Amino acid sequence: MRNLPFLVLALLAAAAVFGAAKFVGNSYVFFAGYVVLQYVVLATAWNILGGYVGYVNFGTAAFLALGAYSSVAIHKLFPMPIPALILIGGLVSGVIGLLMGYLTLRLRGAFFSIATLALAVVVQTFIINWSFVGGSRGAYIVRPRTTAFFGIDYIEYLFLIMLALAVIAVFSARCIEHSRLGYGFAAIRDDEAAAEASGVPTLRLKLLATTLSGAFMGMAGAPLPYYVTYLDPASGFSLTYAVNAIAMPLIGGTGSWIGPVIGAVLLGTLQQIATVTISSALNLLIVGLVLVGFVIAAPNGLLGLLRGERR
């Protein structure tokens, strides 16, 4: 029951952004938004086993491109709804996520990371030479103009439920945080020998974290290819997403379900604008000189920062 207040106030605060937006009477703030929100939730995800677990994923944007790629098999075999296909996605995703973890949480540290690159490298080549959702040619989506959501224009609707899906990965990641699970997620990160030592089963509690995180980053990954209409590997696979799911933790403050929003929602509203303004090409470069001054002067984050000037 005392999550039950932050629900309320988050889905107040869903509205009140949803609102904002159509205030604007811009359709690019959709666009726009919709990024941002999807960082929100591949942050959020990432946090789950690099922050609460500390066990940094490299593979992001291969669990993302499950949930994409899921879509598009899907919609070729049978159309089914986006909120289906995210739940499809989340699956596909959690089961990889599940192997994963079972094949590499017995490595530590940097071993651990590397694993899960070589799995993204491993996914790509997979889809690569998949020539049913398109190869390396890429697939097209096509998608209607508006939805019978209300017959709101269809970005609208995909804006509409990305943001749903950041609220329920946000909510999550509170409950977590606050429950037993999070302490012994906590424990592990603060010294695994020791946890294991006093009887917390780690390797079940890793491969918790590694579906939990695999299963939301494909769910923000499912709607990717009705949003771009065009998806190729290149894409599905892009380094942005790698390096945008470590940073804005990174930068927000890892460790709390705060900290990946915070840098979610400052950097990449910094790479829209920049994207608007200047150019796309200078999204990675915003982000290495963001989180270069952030390890220089605040190692752990703006959380970090504000909890030692409240000292």
Contents of the next structure:
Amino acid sequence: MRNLPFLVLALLAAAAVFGAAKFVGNSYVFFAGYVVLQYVVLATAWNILGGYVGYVNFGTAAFLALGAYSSVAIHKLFPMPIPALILIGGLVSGVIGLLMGYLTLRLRGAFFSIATLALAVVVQTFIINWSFVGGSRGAYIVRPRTTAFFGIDYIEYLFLIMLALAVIAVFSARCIEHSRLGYGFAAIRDDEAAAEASGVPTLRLKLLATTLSGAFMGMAGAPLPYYVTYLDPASGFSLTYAVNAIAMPLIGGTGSWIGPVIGAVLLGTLQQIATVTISSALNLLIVGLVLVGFVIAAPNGLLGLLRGERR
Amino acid sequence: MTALLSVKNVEKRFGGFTALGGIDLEIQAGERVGLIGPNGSGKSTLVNCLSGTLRQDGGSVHLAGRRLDGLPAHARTRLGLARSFQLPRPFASLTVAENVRIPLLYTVNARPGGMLDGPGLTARCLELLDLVGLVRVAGKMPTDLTQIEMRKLELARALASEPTLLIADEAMAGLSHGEIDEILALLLRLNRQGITIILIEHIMRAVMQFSDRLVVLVAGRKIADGLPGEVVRNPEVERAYLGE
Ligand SMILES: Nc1ncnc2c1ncn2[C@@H]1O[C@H](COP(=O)(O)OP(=O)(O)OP(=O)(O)O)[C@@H](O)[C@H]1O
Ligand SMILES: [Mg+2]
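If the one shown is the form predicted on its own, what is the structure of the form predicted together with its partner chain?
All chains and molecules follow, beginning with the one already shown.
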């Protein structure tokens, strides 16, 4: 499938999702749906670096939080519409992603992952000590009931924005996958020395991946303060983000754009259901159990399971 | 006329161990050079330094007058120096055809004027696979290949970058008599098409049949360099091999 038909299909799917949510008519659907969509973006973003290039990032929460806290800071200085905040959040996290790449990409495997974890700690410490954005006390954001322009219910508006972002992220990931860049990423993932010997500028491509991946995570985080209305470092840097961003692509399958989408929708929905029926404290437990199950039964995710059966 | 490859005083140390102690080597365009030496004498290390896989500690490398040392490996490949790996290192998640596609995308298409489109890429992939006799397995995964197919893929991938200098690091190890002849014929054909080749090999029959010049490395030093027939009778070379 070429890119344009895919985009049309993705937009149609998004319209169907919104239509279905609207049909249910319960604002809780939008609250829960927002979180699932946010995970679609996060998992897709993580997969660009982790799945395509093979560098496991444990610092998802830091990139998400940077996007969120950029919004908090800007909200206090000169409020802007959320799409603009998303661009800024993406820029901030993209730049940090690039910096992280420069500092850490000479590390391989577990050493790279530990470095990303360290980065998350550094960023969190920085935010905790930055009182302008609330420091460790956190920051309140007053969410309007409706949007200024079309009078849309605000939570529906946030949902729509995250839906659009999910379409953009997934579309970008898919474009990358089928492009020269995607082949370069795959070569790096398989064997960096062989990739270099084949003419692949590995360092440049890896920097591109950390930047893109970080930018999408920041974009996903930018509307967060308006969603939660109260943001503190403990929730912004929650372990759940980092764990889910890794678990979702693994469950779906890391080789292709659809893996993270499947993983995020399945695991995200499961967590949302558990949150209302039992307790949100179960979220990490659910991930853990599902992940263990997959590691044993389907180490290549659902996609791998399907492919294996077809072969 | 300047040499195609000019290596001056290249050194490489691993910690306190000197793997290459100042190698000098000049190779003219069109030559077929056999590079031999006992295990651990530094042959692969030299290849790694020339191709940029390892960073050398001293000396200089020029290809067709352009300085290579200091350049990353991918830039050297784009300038025309291709190498195969002693232990085949295929891209395991890509098909055989896609393995060859990578260097096409990143060398041929990265050079000025080089712009193969989708069908052009596919055609060129098949052409290269045909050259080494791998068309049948184009859609297979590398893990499903036999030993000789793996070696051929390693060569096809190196050739995809359209090199002027090809360094084949033990392209024939572990192959049968007939398979060795097959690879030999291929290398000779490539050489006739204008590719300068350095062949690293332990199988003396193949080296002697292939080379018009022989270079001997022992313990990180070049101890002989000349016509194959003369080099093998060199007492120092004999001693190095008998003392092994
Ligand atoms: N990355 C490395 N770190 C430390 N020592 C190394 C490294 N690579 C090679 N060596 C050492 O350098 C020496 C030369 O190794 P090299 O692989 O170049 O030999 P070779 O001539 O290719 O041998 P063979 O014929 O077995 O392939 C050996 O003693 C080897 O142990
Ligand atoms: Mg060797």
